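This document opens with one chain alone, in structure tokens, the form predicted alone.
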Amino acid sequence: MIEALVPPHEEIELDLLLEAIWRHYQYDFRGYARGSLHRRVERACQRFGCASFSALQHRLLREPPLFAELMGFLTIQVSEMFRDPAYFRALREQVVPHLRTWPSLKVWIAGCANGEEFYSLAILFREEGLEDRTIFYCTDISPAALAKAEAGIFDLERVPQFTENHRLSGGRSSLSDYYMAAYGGAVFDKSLRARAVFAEHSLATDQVFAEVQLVSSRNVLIYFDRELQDRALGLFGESLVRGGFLGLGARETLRFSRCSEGFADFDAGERIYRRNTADLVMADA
């Protein structure tokens, strides 16, 4: 399907809106993929009753509480536990044996959204006996998403899909061992969060904060333009120890990145890469 051309005046208005958000709220969406971002801003305009992007900008600069709701449109928080089970099976069967060789582990879940991927990894690490030596850094640009991730409560109707994904990923127990039904949802065991740190972090503006053995950032880069993708991949590379692992989403790749020389394919089919000894292009290069 061919997308309709965006009128030039809307491109200008979108540029000005994103610049206003950056200058007033210090959230940088200027490097996000334009097609997807344009559609999301259009939906926000409909929600807030704004006839144009300029009208939305006017309201944002004068009504700060509106920005928190707008973040729900600008960020994508769609995921599921053990999404793409073959990826988690590859981690379990191929990556975990290497992770066992480190006496302590740090895992960075970049763009953790509402927490589905974190709980998937926390359960996997518990089942593989690595939880007690692991710290999980769960980061996202959205404070609301981080709050949901830390709460660990998901709609009950989603649990059957989570359960099937867990089974297909090679789960060694029943997913029901890790949650209870309460508050109208599935509440995941708070002990899974005992070794997790939830923090705001922007791949567009922030820097590396830890040295880690695994970065899992899936279906985040697809919403960035090429320059911001390179910046994010540079951060991942700088954060990883030599021999550390990077997991991306099914539609994401390192192939055309300026950081590609710093990695080797580990499981190309599941988009898992391994940090090698080559020099990396720095994130802000």
Ligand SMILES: C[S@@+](CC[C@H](N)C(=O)[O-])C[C@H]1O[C@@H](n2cnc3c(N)ncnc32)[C@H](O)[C@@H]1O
The other form holds:
Amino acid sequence: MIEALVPPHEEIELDLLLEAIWRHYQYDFRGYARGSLHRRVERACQRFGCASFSALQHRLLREPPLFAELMGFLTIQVSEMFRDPAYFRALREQVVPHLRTWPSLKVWIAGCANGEEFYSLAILFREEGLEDRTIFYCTDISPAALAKAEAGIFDLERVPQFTENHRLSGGRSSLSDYYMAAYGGAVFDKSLRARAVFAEHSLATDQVFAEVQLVSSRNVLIYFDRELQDRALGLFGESLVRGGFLGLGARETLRFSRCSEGFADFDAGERIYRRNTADLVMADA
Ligand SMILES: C[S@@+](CC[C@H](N)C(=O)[O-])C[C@H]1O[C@@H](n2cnc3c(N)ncnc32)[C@H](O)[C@@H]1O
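Since the structure above is the form predicted alone, I would like to see how the form predicted in complex with the named molecule looks, so please show that one next.
First the chain shown before, then all remaining chains and molecules of the complex.
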């Protein structure tokens, strides 16, 4: 895509705004891909009636509730259950046989948004008989998204798409086995969450917290610049046990990253990589 030329003063104002957010609220958006971030901040300015990024910065430093609203512009929660069904089919058919060889499993869903990716994996693991030995860590920087993920209620209009995706992913049962229609939504069975931990965690500022066999982090790196992508991929590499698996989104890749040497392609088409069994080459090596 050809990016429109941004006047230099706006670039400076955006830098200062991101610096102010970091210093005042400890959320670090400084390493996000610039073009889309710029557009999202512009939209926020329109919504809040701010004539410039500096005006938004001025208000943000004085009105903390505004920051919670701004988070809705800075983070994007677009998702679907079994999004890109071929990815989940590849996990089911190719990765699960390897996962079965570990007596206990930990799965990190980094950037879990409102929970669609987590519920997809929880259902897949139940269908494949792995649920009882698994702990799912679901992390995101957005507290609002995490609260929705924990509630597990999705609009009923979205369910036909979820159902079709589940079928295409090789689902062994009917998706309707896992939810009830209530409160105007599809309420997913709380037993799916019994083995899940939901926590705030930023790939920009936080560290690794567990040793896991699978990291699924889809459609998160696309919002980061190259350096921040390398940081996040470095965390995934540190977190994965040798022979563990990393799944990324359809438009994301490990190729070109400083961390790629620590991994081998497992299913390059579905962006699934496997951590080398030999020593990991660290991002800053
Ligand atoms: C488009 S959603 C991805 C949802 C889901 N993984 C999928 O592929 O359908 C991107 C998510 O990344 C989260 N995110 C953005 N920056 C992050 C960061 N620094 N650390 C962790 N999560 C982040 C956003 O809050 C958002 O929920």
